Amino acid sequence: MTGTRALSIGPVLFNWTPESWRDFYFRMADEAPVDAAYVGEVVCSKRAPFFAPHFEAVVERLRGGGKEVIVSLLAQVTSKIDRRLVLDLAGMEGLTVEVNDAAALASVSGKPHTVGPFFNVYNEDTLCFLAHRGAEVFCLPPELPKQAIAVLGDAAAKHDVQIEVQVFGRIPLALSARCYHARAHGLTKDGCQFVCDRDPDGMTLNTWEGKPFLVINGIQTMSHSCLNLLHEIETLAGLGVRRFRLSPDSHDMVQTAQVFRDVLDGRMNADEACTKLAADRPGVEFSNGFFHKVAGNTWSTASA
């Protein structure tokens, strides 16, 4: 961990080709100034077998690059196949896992683990309960406002656990038992033909007026705007946040990680960093509304 502010790269949420997925993590291992990397399939268990042949090499490469490796588990467990995948990964020796669904709790009870942003940790009682069962890091749901993060930051300090917050990337909003991505192509979930791989950053969903509003990623609904909390870094640190998560997209995440690392370490101010991010992602709309307790897809200058 660099100082007291760790930078992490979250799991790839989109259906990239196995080679692209592998090469992404190889590059993060070799070039990105991140302290921790989350790997694993979070959205759809049907995708997991494609990445399995590269899993061991990715973990080894990340560890060789000095990164802490955490295996992210499924965020929605609805079938025997889903449950088997969760149980198999949770039972692996020598790997810390990130729990995103209560189905994994029995398997990790008493063992050090991380609680992910898909697990609804909204209050101190939930954090306390999970901390007593072995959770050491809590990545909070990205829709929480500053006031809620402050309360949970205080609770985390009392229980000697760490708080992590997503500070960049598309915001995960909802999961469904059905696959809208398949439905949009006239297919069913069981016969999806993995059409979600056509959209490396998700499929844009427009309003009736034709304005981009959401993004569909298989069974997942995400924000169309890209979360950007560069201006809120100092506030978050003051609230007790010690880990800052970037959620991957198909742009240059090494460059993105360097921008956030420079801000975390005080080498670049937030205004300059935002200008650099915008230049690297032409046409991408940034948002920070949830943090400021307003509409999540809006941009607030309250912290600027």
Second form
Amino acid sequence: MTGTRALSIGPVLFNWTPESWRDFYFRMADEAPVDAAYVGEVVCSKRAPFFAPHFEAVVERLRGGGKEVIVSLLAQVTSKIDRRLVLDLAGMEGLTVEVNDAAALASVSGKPHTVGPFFNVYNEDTLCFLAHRGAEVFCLPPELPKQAIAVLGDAAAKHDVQIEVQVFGRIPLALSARCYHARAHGLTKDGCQFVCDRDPDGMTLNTWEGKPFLVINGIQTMSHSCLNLLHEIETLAGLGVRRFRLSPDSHDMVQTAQVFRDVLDGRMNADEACTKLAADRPGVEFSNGFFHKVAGNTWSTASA
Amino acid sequence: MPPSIRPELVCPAGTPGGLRTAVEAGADAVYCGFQDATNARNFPGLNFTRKEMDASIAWAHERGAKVLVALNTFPPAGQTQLWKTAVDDAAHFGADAIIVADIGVARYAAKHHADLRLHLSVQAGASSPEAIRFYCETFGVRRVVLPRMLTVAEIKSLHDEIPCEIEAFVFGNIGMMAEGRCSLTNYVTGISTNMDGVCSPAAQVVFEEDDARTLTARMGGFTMDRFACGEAAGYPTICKGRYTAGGGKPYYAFEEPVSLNLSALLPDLVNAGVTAFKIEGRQRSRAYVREIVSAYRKAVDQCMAGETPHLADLLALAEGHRQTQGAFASKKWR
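Condition change, the form predicted alone to the form predicted in complex with the partner chain:
The next block holds the full complex; its first chain is the one shown before.
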């Protein structure tokens, strides 16, 4: 069953210390029941040099652990540093990259690559176009509802490519030119002092009543709620989704991967699985609204 | 020395009446959309029926003005026909260009209407020479509408590296999130900016006043902002609300309610290679459009005559009566 229901670990989106970043992937390589792992800085090119010294070791270790390794590229490419980072990685031999911005498209044309959730693939025409240029896996934008995923699932089968869907973790909601972490500390992006490293799961924004709402991660805005599509996994598989992505947080991602693996393989039911995920994350609020075409922050365990 | 290229003044037209107002006030071109999800200002009471679009394009052409049709949302899988029909109709009515964001829509237009000019919408989020060149080389895009995140110096450097015209926003509401890459509205309301063409829909906004006459603005159960009695209350969008972080006081986590106003930078933008100035605001009133377009018409003409634009005070029309040069003037804005 693993062949058609692959589990993947998405790129670390937060600014963890280089050592914890390295150790996280080492542990995923050695212990997590995942088939694929995405590595690489997606949010801010200024962070990339910190991880560079550990990059090779992480890729080697993951491959050694039998994981398919894909290098995720930046989600927003503007500055010379952004562009250099993307072009260098996209041009490297022996690496499969995940395209998250149109800046990389020309470089990967004709070579096998994947398309990430930050690149707008909303319909079968876009999927078809990119599949013909060498895209093999499409991790869909998280706001796509069931009806659209169904059509994309059919299109993917027709073009012999795979659909991946994020099923766990904070939801990426927006990108900006401005760094909101820097802004919160009275700084600007160029002189940010890397204050985003203080929040391993992002900085929570609360409403006036103190209700957690969004999470800031540098130039990125994410959901405070944690996406959880455990109840939808069977439906997703039925729609032709072949890969299921977990977006890392600072909690026990090996256990999280095990829970999803057990549900994917039919060894655990979704309710039990949710209880296990919540036990390790006190106060967590789950959401699955986007899939059901209602407000993304909402959670319902009614039939998928 | 006056600039050698005369930039196009591109103005918003939310309705046929708005289109006539903008053209009469001096717009070189107007942009507008059909009454459905195919454009990013899909608001009630706004936009053009097929018949209105047909007639409005003819009316504008008689007066030497261009009409650019915005088809700048992302068709969800299974619903692409609505966008394809819109492309066909825009071409049939004689639109001077269509403004697209989705690769599927761009491909359809390039394949079926090779003579129809393609502009790349800001919603496509193309912010590097590599991205812009991809759209130019693949679909024959002739003009890019730049994201509002670049400085004038960066635009100048970009201009030398791309084969198409540059259109830049110069006035209006300044969205804080990268266009085409924001799902905040959908997260809160279940309506998608990218797929449904709606950002912070008015129908979802609730204002509540308490005994102390404090006004609370909510959307989808989340409080966007709160205003003490007498404090000016702006329209609550998620990215211009006030929130708390780390136990502090509520603050504008993303941006304050301000309007972009680049009138002082017009000569610099022309020198940077910008050939079209865009004014935001298809949802605005005809009176607003008349005032802004007239002021900018004058400013562009002065700029072309080699004079420093004599700036009408547009502050009264700016959101929250406050204005900014946003990302354009300095990297410090980021």
